[in-house]
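Given next, in C-alpha cells, is a single chain: the form predicted alone.
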Amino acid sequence: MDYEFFDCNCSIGRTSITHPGSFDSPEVLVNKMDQYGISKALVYHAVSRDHFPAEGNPLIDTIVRKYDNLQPVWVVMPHHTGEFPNPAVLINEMQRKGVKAVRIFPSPQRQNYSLKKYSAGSLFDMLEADRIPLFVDIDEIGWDNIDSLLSEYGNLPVILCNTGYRADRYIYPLMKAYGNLYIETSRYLSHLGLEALCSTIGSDRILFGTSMPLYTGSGAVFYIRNLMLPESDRRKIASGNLERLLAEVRL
C-alpha cells in the first residue's frame, strides 16, 4: 500500500564541505523525492546553519516560490545584539511568508549562544505562544539543555534531529517525562528500534526525515516502508504526525 511520506529533516544549499554524493541543487531535491516517493519536505538553507540566519532565510523564502512540494523553514537566533529581529517583528515576518516551522544551531561550532532564559526566552515564548514545531540536532544542544528547554516551555513541540542509534536511554525517559518531545527518523537506526519505542511511547510523536543532502532519502522510506508495524502507525509516522503538527500552529 502506498504512503504519503513528508519529510521534516532536509536542507538545500552549498555547504562550506562537499560530501561524496551530496548535492546543493532545488532541482535535484525536487528529482531526488519523486523518485523515492517523497510528496512533501521542510527545507531549511545551509547558508542559514553554516553562516548567517538572516542571510539565509532569504534565499530558501525564493526557493520555496518555485516549488509546490517544498515548505520553508528558518533557522532562528535570539536579537540581543541587532543582527536578528526580535521576536515581535520575527513572527509578523513569518506569518508574512508562511513559515511554519524553525530550527535552531546555538552551539559553539555554529551560532555560539545561550539556550537560558535571559538570552533565548523571548525567543521561545513567542515560538512556544504560536505552537511553532522546533527543529533541533541532538548535537547542537546536548542532552541537558534539551530536558531544560522541555521543561520551561511545556507547549512547544521541540522535535530532536539526528540522534543516531545508542540513544534510547535518554530518549525513553525524556519522552515519557515531556509530551512536547517528538524524535525523526533519519539517523535512529537501532534494530527494531522504532517498534520498541512505539510499544513503550506510541507513534504520535515520531516524524519521517531523511537529512537529505547529506544522506541518502531511498534509505530513509525503506526503513519506514517496512517497520514492524501497523499500518495507522507507518502512516502517522510517514506524514500524518508532521501534518497535524503543522496544523496547530497559530500563524
Contents of the next structure:
Amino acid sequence: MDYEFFDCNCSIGRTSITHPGSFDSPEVLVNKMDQYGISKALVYHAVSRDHFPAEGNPLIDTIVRKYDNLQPVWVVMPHHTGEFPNPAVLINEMQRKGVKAVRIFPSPQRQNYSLKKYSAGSLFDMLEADRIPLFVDIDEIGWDNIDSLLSEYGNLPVILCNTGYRADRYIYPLMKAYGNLYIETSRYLSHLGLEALCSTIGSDRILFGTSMPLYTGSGAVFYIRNLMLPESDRRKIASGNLERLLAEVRL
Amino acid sequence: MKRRIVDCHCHLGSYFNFYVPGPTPEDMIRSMDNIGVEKSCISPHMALTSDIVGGNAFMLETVKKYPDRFVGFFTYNPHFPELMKKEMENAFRVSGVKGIKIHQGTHGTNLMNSAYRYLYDFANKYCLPVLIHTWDIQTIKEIEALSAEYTDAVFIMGHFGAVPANMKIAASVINSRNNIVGDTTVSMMFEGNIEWLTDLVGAEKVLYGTDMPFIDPRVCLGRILASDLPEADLDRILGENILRILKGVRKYEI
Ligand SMILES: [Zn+2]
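Next up, can you give the form predicted in complex with its partner chain of this protein, since the form predicted alone came first?
What follows is the entire complex, opening with the chain shown before.
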C-alpha cells in the first residue's frame, strides 16, 4: 500500500538570490510535487519571509486559491508597532482565510524582534489557545530560545525546521523534555538518524518536509520512503502526523 | 545489465562535533544494502580530525574485513611526512586500498604545502584518485595547477566547490582537464543541482558521493535517481565513473 506525502516545509515566490536549476513559480511547484509523489503542501510566501509578512501573506492566499493541493501558511510577528495586526484581529483574519499554520522569522538578520513575553507573549498566547502549529527554522531561533518557548507555551505545537545533521545533542534532550516539539525532516540528515530518533522518542513528532524550492524535493521523498521503519511509522512521518496536528487546530 | 552504485566519498566512525547514529562498517553496510549501493570509498573521521595512524588503521581493518563492500582511501596528513611515507607503503600493500584522501582544511594547510609532494608523485605514478575537500576557490585554483603537473593522477573535487558560485568555477576547471572530476557530496542539496552540474561538465565527470556516515546517503541518492537525466547518465554518475577510475589504478609494487 502506498501512502501520501504532505510537505510541511515549502515556500514559493521570487527571491533576491536564485539558484541554478531551481524555480519560484507555483505552477512549477505543483508540477514538481506531482513528479516527486507529494500530494499536498503547506506553503508560505517568500515575500513574507524576505520582505514583509503583511504584504507576503495576501500573496500566498491568492496562490492557494488556484491550487487545491496547496494550503496557506502565514508568517506572523508581534503587533506593537502597528505594522502588523494584533492577535485578536489576526486570528479572525486567519479563520476567514482558512490559515491553520504559521511561521516566524525572528532572527536579527530577518524580522528582528524578541520572543520574550513583553514582545511576542500575546501572539504566542493566541496561537497556543487555538493549538495553531508554529513553524520555525533553527537558525531563526537558536537552541536556548526554543527551550524557553517550549516551556512557556506547553500546548503550542512547535515544528523545528531545517535542523541540519549536527543537531542531535540538542534535539534529543529537547524532545524528551517537551511533548510539544516536532522535527521536520528535510535537513535532518545524520546517518540513520531518523531510525535512531524514532527508536528513542517514537515517530509521532516527526514531520516530512522538503524545503523546496531551495533544497531537493525528490531526495526528501526518497529518504522517507526508504526509512528502515515499519510502514505505519513511515506513513505517520509522510503525512499522518501533520494531518493530526492540523485536525487539532481549534479555528 | 544491472546498474552498479558506488559511493566515491564516504568516511567511517564517530565524530567529535555531533552524534553519528550509524558510525560502524556494519551500519554503513546496512544502509548500502537498503538502497542498493555496492561499494563505498572510505576514509575514517579519526584520520581527518585526530590520530592519523589510528584512522588509517581503522580503514585498513575495514577494507580487509569487507573487501567486497569498501574501497580504502589512505588519508595523508602533511604534518607527518616521514611517518606518511612508511604508512602509505604499508597501506597500499593491501589490495583494497585504491585512493588517497586529503583534507587540507582539518589539517590546517593548503594543497601547495610541500609535504604533499610525495603523495602527488605517488598518486601520479600509480594513477590513483586523490579525493580533495573542495569547498573554496583557493582549493579549486590549486587543483587546477596540480592537475596540470600530475597528469596521471585523478583529482576528485569532493563537494564540487559546495555552493553554486564556486561550483561554476570548479566546473570550468574540470572542463579544462582530463584528470579532474567532481562529486555530489554536500549537505546543502539544492533543487535542480544535479541536472545543472551535469549540464556544466557532462555525466562522465560527476561522481556519486554522500559523506556517509557524516551524512545519510538517502537524500543524495534520491535526488539523482529522480533527476531528469537519461538512464545512461545516471549509470555513469552512480557507478561507472568511479569504477573506471579505480580500474585505471596501477598495481602497487614495492
Ligand atoms: Zn567528506
